[in-house]
Structure formats: C-alpha cells, structure tokens
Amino acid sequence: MELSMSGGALRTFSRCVTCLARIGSDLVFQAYPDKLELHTLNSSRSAFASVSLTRDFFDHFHLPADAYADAAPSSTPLQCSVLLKSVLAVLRTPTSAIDRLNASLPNPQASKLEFVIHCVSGRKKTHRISCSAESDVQTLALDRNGFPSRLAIRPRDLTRLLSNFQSSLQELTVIATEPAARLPGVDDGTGGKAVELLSYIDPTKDDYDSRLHTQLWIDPAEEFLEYEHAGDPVDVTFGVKELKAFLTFCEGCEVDILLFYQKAGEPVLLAPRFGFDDGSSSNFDVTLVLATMLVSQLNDGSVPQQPPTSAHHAEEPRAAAAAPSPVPENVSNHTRIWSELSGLTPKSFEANAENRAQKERNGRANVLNDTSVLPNTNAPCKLPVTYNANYIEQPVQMDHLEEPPG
C-alpha cells in the first residue's frame, strides 16, 4: 500500500486521527482498491469511530494487486494495526510545514508502517511504527437508514447547549417526543419544546447528592436543522467524551452534525452533514457509534429517588399545585427546566401537600421556636469529582529517522 496526501487532505487527515485518538488508543487501517478505512475502539467498547477516505481524496493512492490477493479473500481488506499515540507523534509537525505526506506498507505482513513527511523546507523526515500483531478492532456497520429519528445541529449550536452542563459530565441523556402530538392551548410547563437534554449521575454514586443536575428543554424549530420524531417519548443516554470529540472534528471541518437514534439500548449513530448535499459527493465520511444505557430514564420505577436533602427544602416545589392537565400519552413526564444540587425530579404534589402541613403543625406547636422549619444551611457539601478525559499512556515502538536538506 502506498498513498500520499497534501493541502487539505492532509489537514483533514490530521484531524481525523485526531478525533480517534480522543476515543480510543489503538488505529487500525483496512486498505480496499477504491478507498482507505480507518477504525479505532474505546477500552469500555462503548464507542466506535469510523473514517472512510475514498481514493480521490489523496493525491496518490495505489494497492497492489497482488498484495490484496494475499492478504484474505476479495472481501477482506489488507490491514495493519498501530497505536494512535504513535500517529500524533508522526503528525506533531505543523501541517503548514508539510509540503506532502507519505505513507507505505511494503506487504501485508510487514512489521512497520513506514511515513515520511516532506517539509516545505526541503527537510524530510522518515517515521517507522510498530505494527501490532492482531486487531481487537472489528468493523461495525449500520444503515442510517434504519433510525427511525433523527436530528442535526450546528456545532457551534450544540457547544452553546453543551456550556449549560458542568465540563465533568460523563453521559447526557437525550428524551425526544413528537412535537405534533402536544395538544393546542395546554401548559405542560415546557413551552412545547420537544426535545430534552438531561445529565445522567450515577444515583449509586456516593458524591450523588453533591452533584448538580440539569435539565433543558429545547424548541427543535430553533435550535435544530432538522428533526425527525413520531410516535411515543424515546430517550438514549450515552458518553459526553466521545460526543465531544466528534463535536470539535466537526467544527474544524465546518460540516454540521447528524445524529440517529431508536430508543434505550440501541445505538446512536453520528456523522457529518455535508449541507444539503447527502455526502455522495465527499471524498471522505466519518461516524461514530456510541452504546446507550439499557435502562430508559422515562419509566419512573428505574429511576432509584433518593431522599430529601436540604436543598429540597430551601426553595420552593416546582410542581404544579393544582391537578396535571390531560396530555397525550406519548409526552414526556419529564417536564421541568430545572437545575440544583440535589434530586433527580421535582416532588410531587402530594408531598408538597403533606411538607407544607408538617410545617403548620410545628409551627403551631412551638411559636416560640420558629427556627426548626428553617433549612439546615450549614450541612457539610461533597465537591464533584473532576473528570479526567486523558487517555491512558501506552509504550511506543517507533523509529524517527531525520534527513537534512539536500
């Protein structure tokens, strides 16, 4: 195998490994006659990322004939597997500084995956990388077709909502309903936004109280693109890293960001949206599949409630003191645009009721003593743990070799 890539194709590539290196810690390159994959798998196996570069995206791209007969049968593609760190290491070069970059596996059983980069200065540089002897990495494919849902937004939409949740999040939950199926002149308190952002916190987690949860509910008309939904409430709940580092590939490519979903339990699907076009007419496209939470957050009795805390206490209950109005049955329950440091959801009427009436009777019992309905402002607070989104070091095998100007 042999390509060689400059300008923007090398800028893109380098964004491209990039954002893998940002999921998972091992590259694995699959080379067809027609185009060039590149698959990389986090350690959980919760994330997958996929790039595909067809070969009119590189300024040379030639494969063997007789290479791609050894490697398998015509279905399997010649392959080679390297760790991530090692390709950074190899791109750390400023692509400015790069007249052309060049890549070449001698045979399918070679044991390094020889670059080299030619600068503008007329400097090269000869990069030799270890090849692992098996994958763990393994294709996965799936037909975006086959999503019932779907959304896009801007990058820089989405970075804007992302600001609203604290930077240790480690996995959101999206709950979509149909906007259609809300009835006309009824207040559920979200004003017929469709679409809710939840941040997931492990209720099992001891700093659970701590933490702070929130919650949006997002207008699909103003915030999205575009937006598909029909039929009941759904809602997925998957890893921020990962979104995350799709976000930033997506922004610096300037292409929007589709996103497909079924329900909890499924796979969620990201790519890139190329404008209007369908991405026919690129010479490259990337997707990330993301596992989701098996439980759905919609169905209450899943949702452990913990007990009252201070701070349900100290502000008023946000839920309706009259009885819910008649909503459609395929609306999310979760209807509040909140955010505290306690609680998952807001109390219920009933409790509300039944708090307010405790409070009378102490207060009647002890006038003199007004000070036991107050709050306890003084109860010690756990800080939130900070997330460490780095990626585990792993020993590097490279040979660097460097050439002055001839």
Second form
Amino acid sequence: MELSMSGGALRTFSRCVTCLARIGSDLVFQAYPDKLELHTLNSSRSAFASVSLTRDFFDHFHLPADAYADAAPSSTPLQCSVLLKSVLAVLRTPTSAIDRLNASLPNPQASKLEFVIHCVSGRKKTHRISCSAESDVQTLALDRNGFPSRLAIRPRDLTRLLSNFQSSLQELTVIATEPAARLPGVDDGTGGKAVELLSYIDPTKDDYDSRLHTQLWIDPAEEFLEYEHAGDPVDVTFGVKELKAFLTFCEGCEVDILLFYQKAGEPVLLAPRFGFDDGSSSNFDVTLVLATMLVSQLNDGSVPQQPPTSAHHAEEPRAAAAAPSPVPENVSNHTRIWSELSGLTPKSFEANAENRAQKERNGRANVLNDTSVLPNTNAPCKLPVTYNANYIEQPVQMDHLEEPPG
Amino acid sequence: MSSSTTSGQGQGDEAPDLVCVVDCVHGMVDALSCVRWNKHQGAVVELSEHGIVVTVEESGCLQAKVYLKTELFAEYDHGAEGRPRFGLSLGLLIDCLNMFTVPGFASPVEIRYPGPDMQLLLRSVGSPDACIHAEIRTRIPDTVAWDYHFEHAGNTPVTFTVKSAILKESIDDLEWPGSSIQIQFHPDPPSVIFKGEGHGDLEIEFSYYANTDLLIAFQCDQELSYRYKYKFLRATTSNVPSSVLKENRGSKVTIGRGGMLKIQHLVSVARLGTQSYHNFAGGAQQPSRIAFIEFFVKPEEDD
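Same protein, different state: after the form predicted on its own, show the form predicted in complex with the partner chain.
First the chain shown before, then all remaining chains and molecules of the complex.
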C-alpha cells in the first residue's frame, strides 16, 4: 500500500488521528481498493471510532494488484495495526511545515509501517513504526438509516450546551421526546422543551453527593439544526470524553454533528453532517459508535437521578459558595438551565416534602445556582428539589415527563 | 564612582590577572547558558590576553567551550603572565550574572580576578548611587581540561551548515527514537542523514538539492557514518538561546578524525539595538560582537 496526501487532506487526516487517539490506543489500518479505513476501539469497548477515506482523498493511492486476487471491493483488506501514540509522534511536525506526507506498507506481512514527511524546509523525515500482529480486528458497521431518531447540531452549539456541565463529567443522558407533544392548557412559555440533557452520575459512587448535577431542557427548534423523534420518550446515556473528541474533530473540519439514536441500551451513532447541496459527497467520513447504558433513566417514573432538596446544605456557606454553574452569556429564553450541588443522598419524595415545607417556612435560602434567567415566583412545585421554587414552568415540564405520554 | 580601568587596584602589590568590564550582561548570560545542560556543572575558566574561555565537560564524552573574545568587553585588561585557570560552578556564575541584569537598568559589570582569596569578583559599575557586589569562590581545576585535539577527517573538512533552528528542531524530533543517533555524510548525492532507532525508527535527511535554503554550506568528499548518544547530542542544542533562533543564525556541524563531532553556534553579545551580524558562510561584516560556542561529542564505540 502506498499513499500520499498534502494540504487540506493532510490537516483532516491529522484531525482524524487526534480524534481517534482520544478514544482508543491502537489504530487499525485497512486498505481496500477504493478506500482506506482507520478504526479504533477503546479499552472498555464502549466506543468504536472509524474513519473512511476514499481514493480521492489522497494525492496518490496505490495498492499492489496481487493483494486482491479476485479484485472484489469486499475482499480481505490489507491491514495492519499500530499504536496511536506512534502515529501522533509522526504528526508532531506541524502540518503547516509539511509539504506532503507519504505512507507505505510494502506487503501485508511487513513489520513496519513507513511514513515519510517532506518538509517545506527541504528536510525529509522518515518514520518507521512497528506493526503489531492484530489477527482479530473488530469492526462495527451500523446503518444510520436503521435509527428511528436523530438530531443535528452545530459544534459550537453543542460546546455551549456542554459547558453547563461539570467539565469532569463522564457520562451524559439525552432524553428525547416528541416535539409536538405538549400538555393541553399549558402556558406556552414552556413550549418546545422536547429534549433534556442530564448529567449522569453513578449513584453507587462515593462522591455522588458532592458532584454537580445538571439538567438542561432544550427546545430542539432553537438549538438543533434537525430533530426527528416520534413516539415514546427515549433516553440514552453515553460517555462524554468520546463525545468531546468527536466534537473537537467536527469543529476543526467545520461540519455539523449528527447523532442517531434508538433507545437505552442500543448504541448511538455520531457522524459529521456534510451539507452538500450539489449532490457531491465528501471524500472522507468518520463515525463514532458509543454504547449506551442498559438501564433507562425514565423507568422509575420520576425525574431521573433527581437529587433531593439541598435544603440542609443550602444554609452551609461551603455548599453555597461551591455552586459555580456559570450562565452562558447568550442563553436564550428557550433553554432552561438548572444546576445544583446536592448535599444529600437520594431520598424519597415524601421525605423531601417535609424538608421543602420547612424550607419555605424559613424563607428563601441562598440560591445554589444562578438561574437569573428564570422568573422568580413562589409557585408550589412537585420537584423534589425546591429550595427556592423559582421555576414556574418546570413543574409542568416534570409532570409531562412523569406521566406516560399518549 | 567612575568605572575602574586601571590595574593595580587589587589587594597588595600584585596587579590582578584580569580586570574587564562587560556592558551586555544578558548577552553573556545567553552565551554561557548555551552550555548549561545540567543544573550543576563545573566549569574551567581560562583567562588570556585574547579573551576568556569557559570549558564544560561531561563524562569524558561531551565538551563545550565558550569563547568570549576581548571585542565583547567594554574594557579588557589582562595583567597576568601566562593563562591563569580556575574552576567554578557554571550555574553559580550564570545565576550571579543574572542578578546584575535588572530590567530597565542595564548596568555594566566589572569582573576582576583574583580576589584576596582567589575568588572571582564582580561589581556593577556606572551608577553613582548604588553598587551590586558579588564574589564567587573558585577552585583549582582537578584535571587538565581535556583538549579535544580536533583534526579533520581527511584533506578537506567534512561539514555542513544549517539554520540553528532547524538543527535544534531535528534533534528534538529525534527524541522519539532516542538512545543512539547515527549521523551519515554522503558525498553523492550530497546529503546528511540523522538516524535513530528505538521502538520506532526516525530518519531525517538533509539533502543539498532539496531546497537551496536548507544546507547553507556542505562539504564532503567521503562517506562517513558515526553514532552518538542522544543525550549528548541533545545537550548541543537544547539550550541555544532564543536570540539565535530569531536572528536566523546558522550552526556548523563537522565530523573530524575518529568520528569526533563538532557543533558550532554563534551567540550575539551585542548591546540591545546594536546591529551585529557574522555568518559561517564567510564574508566580513561590521565588527561583530559574537561569542563562539563549540561542542565536541565523542562517537560511540562500535562493538
């Protein structure tokens, strides 16, 4: 296999490798007559990333003819597996200093993959990376048309939404409902929050109480470029680290993000959304498949993972001071943000009700978050967390979710 | 307080071996820092009528010399017979000189040797209001500094000159394979190859015809190939001051008889704002205030 790339393709290749390196540690190259595929699987086998580069992506793409006895595109590809760390070392040279990059694997049994960088300065750097014997290469191909639901979002919008969550957040839950389903008689100020993003914190972990729990209600029409969901609400919980790696990649390539999902337990698929109006297609594609948690957050009928009232801790200056959820500057009226630093282990509704009543009798405690965008009223609400009852619309929202739709 | 220029100010009847005044202290610090690859290094300082030479060595395999010619000094008064030599800590000398470089206050420094107890004396001159005074203990050098009698490999030197920034970048890149680096000279086609093999291999080729700007000079009439330990090679460029990189200076790499590697850099010690240019490719320019830095690296023995 011999290939050569330069310019924009080289920059895209570099971004692909950087993205894959944030997900897994081994890179599998598979060369077909018409394309090159790169795969990686993360160590916990919950994320599989795949990059596909067509012949046209490269300045030069050559496969030895005898590797394909039957010359069928689906025949066994020429493949090798290398450490992503090593490929990153090759790409340490800034792409602006590279005139062109050649890669070659002389034969399927070759022990080293060779990269040659022709620098703008005139230097020629040749890297030879050992290939590991990877007899069992896992690949995963999901048909994106097989997913009933999808959404498309701009990378910068997703970045903005994610910035409301604690940066060390590991897992995120997305709850999707039908956009049109609203309770009758509801004040239209709530309308359209069909999607919810929730931080997922493992309840069995010791630091559950001290973690920041965040929920966002989103109007798909406001935040997403596309949103398709029909039927029952579904929720999917997946890893944030891999999501962020993919997000950075799309940002660099200036493409939007597509998320295909089905339901809890089924994997989600992320892909770039190439906006080609003229019928042409991109010469590269990247897909990220993330496993989702089997347990649905919607099953118990109450707001998922709802931390209880923090009434006790609201009065502690420590807790109050430690609630740093920042309000994005350009928050729209349609996106509600609620964050709380919980101080108690999850309790039942009834136990909290007493706390709530106590709280209201004591007057308003310090608000732990900065929901300056929300109207300030004292409506009674059914939320387990009520320290300041600032949400007039949210109770209605929650009601909607608690009731089985339909 | 006027700057002291006359000798005979020392204690007792003897004139000091050397009294000199440095007016660009940070330039001197740059030049000396170039050869500081470890925090604690002993240096041997030699004072002659031509200037000061500071020599640093490690493990008998790596030696560096800083040549500070008399032109670099505002004043230079050598009063000794012969060439006095003494040892001191390079780190201490550099840190001490740094104390004199107060931002916005460029004060010349007078260096005097020996003090009453054979120490090196430094003091700021030029300000009537204040004086910074320092002394550094010296010692008798343990061994005679190993003079790497550098001889050329053949009739003509085998050498190439490349931008210091590119040389430094290449040696930094070779950290990835690390361990032992092979340098090969090929006369035809004219090229130099740096090669490292480790958990991965990296080969960097400087080809004369690849780009007219790459190899500023190249001379080679025979195939040569020697190996050097990466950490010694690294020391030759790791502390090249940023002024060298910004001024686009060239570094000259030569392999001598037996595989001895010589790498030379130029560091300007000019006063800020003064133009000073001198390059290896020849041609005389304005009077230069350049410190010459030389590194010698012994090749690895072939088993």
